[in-house]
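Here's a solo chain for you in structure tokens, the form predicted on its own.
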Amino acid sequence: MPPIKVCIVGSGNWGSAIAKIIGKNIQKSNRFDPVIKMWVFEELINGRKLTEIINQEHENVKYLPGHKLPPNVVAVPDPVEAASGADILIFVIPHQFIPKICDQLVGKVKSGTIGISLIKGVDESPEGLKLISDIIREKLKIEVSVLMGANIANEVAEEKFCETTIGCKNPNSGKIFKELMQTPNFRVSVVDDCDTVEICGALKNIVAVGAGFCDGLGFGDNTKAAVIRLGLMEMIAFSKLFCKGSVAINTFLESCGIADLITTCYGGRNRKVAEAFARGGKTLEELEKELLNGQKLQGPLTSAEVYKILKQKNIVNKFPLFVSVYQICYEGKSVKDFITCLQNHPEHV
């Protein structure tokens, strides 16, 4: 068998991350081609192409400063030249961008190539609810996976151990992705329920911004516990309603469920920039230029686009912490009002 040529389409902070675990496992690796192209956005670093740092210093300054990267992740600034001849292609970018990206890769992508998508948001369409995978799926028209768990990518890049979950209805597939990514401190679980995976990913984003109200309003941990579970009930009612197949509340129990939600909410940028927006001065765009060094935000960007599709199904009321982040985010609701949303929340009644 010819070896498995691997790319991965994006460079910031989590593409980064795991582009060191996936190098470093290739090198130990018979199976997988030893070079992986990343595509990375081109940007000027203090006068300097940022693939130009990438390949010379092995470090990407930008989104992941402090962690060398494998000699053998080679940074390339066009996409379908990273993408030509890949085996594997994990997309690992701002869910806003992913139709661009693959609009650019269509008819560009070698027969057979499977992906795998890193990507935590969701899209909606005429027709309602749109995962990224099925995108990609869609437009490409090759096999998709997903991973997601409880994964600040800083963390990831320390080896400080974590564990994620892979989405994948293929076993082979999944066994590779497993090889691929695996290490002592990065254990990867295998589930076949890729929706609900899917979108954990993306709603936990949402409440990680009411986490961050609550914090930015000074409330404590037993109103964050507050937020978490009830989000939590909020993300199963979400996923009943709108997964194609059936949705095993075990999935919520994976890294991609719980663990995810909770790391998310007492770290992360979404929590992150939802506290400064709490404490009042500045928007949400404004904040996210200044404490994000150039990473999107992605918890408002979504709450509106599941706002949409609850208001098409008419089933606003059902869902008042995901509107409540949507109206404070969106159409100048108070931030102090969030607490109404939870003491008046459907759970107590």
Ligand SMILES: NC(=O)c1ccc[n+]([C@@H]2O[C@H](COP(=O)([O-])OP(=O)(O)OC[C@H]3O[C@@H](n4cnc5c(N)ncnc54)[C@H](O)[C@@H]3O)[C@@H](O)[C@H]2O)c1
Given for the second form:
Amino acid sequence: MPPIKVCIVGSGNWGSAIAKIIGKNIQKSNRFDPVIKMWVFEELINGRKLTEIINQEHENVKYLPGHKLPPNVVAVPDPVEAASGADILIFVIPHQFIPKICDQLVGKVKSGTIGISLIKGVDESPEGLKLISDIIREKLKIEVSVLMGANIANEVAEEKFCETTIGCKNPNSGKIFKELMQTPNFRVSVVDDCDTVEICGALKNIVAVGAGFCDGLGFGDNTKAAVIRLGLMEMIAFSKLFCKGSVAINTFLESCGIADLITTCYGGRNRKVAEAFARGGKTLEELEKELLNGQKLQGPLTSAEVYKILKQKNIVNKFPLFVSVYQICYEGKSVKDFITCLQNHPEHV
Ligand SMILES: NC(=O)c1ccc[n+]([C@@H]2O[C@H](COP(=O)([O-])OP(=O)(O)OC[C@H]3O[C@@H](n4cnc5c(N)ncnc54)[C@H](O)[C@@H]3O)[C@@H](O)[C@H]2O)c1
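Switch from the form predicted on its own, shown above, to the form predicted in complex with the named molecule and output its structure.
Every chain and every other molecule in the complex is listed next, the one we just looked at coming first.
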């Protein structure tokens, strides 16, 4: 069997952390080609190209500073060149950029290539919800699995113990992905309920924005716990309404479900920016620039996509948490009204 070639499409905070894991795992295995190409959206850092810095210093100084990448991870600025000949494509870029990058790769991907998306987000289409994995699948005509979990990239890069969930319908692909990504401190479960795994990863970012509002408004841990629980109930209800396949409640007990929700509501970037927003004085765009150093905020954008779908189906009143996050982020509703929205939650009537 020829060695399996792997390409990582993306090189932000999470892309670089997963590159560190895969780069090391591949060095220990003879099933994989030892070189991993990583597509890097080129930018200049103090006048130097980011790809050049990564290839010479083996560090993504902008998105994962302080962590050396294994030298077999090679940064490539052209996505077509990076993906050329790859048997496995790992997609890990902010979700708003996925249609464009897939368009660039159409017709350039080897037949039989398998993909896995680590992207947390959803899109909307005239028919309603569109999963990011569906966009990749439709554009590139390849099998696509997903990986989601309680995985704050910096902690994963520091090799602090955590778990993750792979949603994969093909057991052979599931085994390969597990071999590629599992380490003693990054434990992988594989389930076949792919759509639920993926939708959890997107929706939890909306709940995290709500959790950040509560922090900024000075509420305590009881309130945060209520937001997490109500958020989880809305995530389950939304999944049941919009997933194409069946929705297993057990999937919400995996790392991609409750665990990711908790970590994001305590530690993630969406929570952090929402807390600063609730303290007042600055817009979300200003805070994203100021606090995230080029990283992208996902929760508000996902709330807008979800809101459009709920509005279209005339069921906004069933999802007060998702809807009020959207209205506060985009329609000028006062952040102080966030709790009022929750006081009339369908869970309590
Ligand atoms: N960071 C985490 O802790 C974490 C953990 C799990 C999942 N995720 C998910 O992984 C995905 C990628 O997030 P990340 O943290 O790696 O990225 P990031 O937010 O750290 O970085 C932004 C990335 O987007 C790239 N970029 C900027 N402008 C671009 C453009 N016009 N076109 C294409 N790319 C552009 C940048 O080069 C950079 O690589 C997201 O869906 C996120 O939700 C992140």
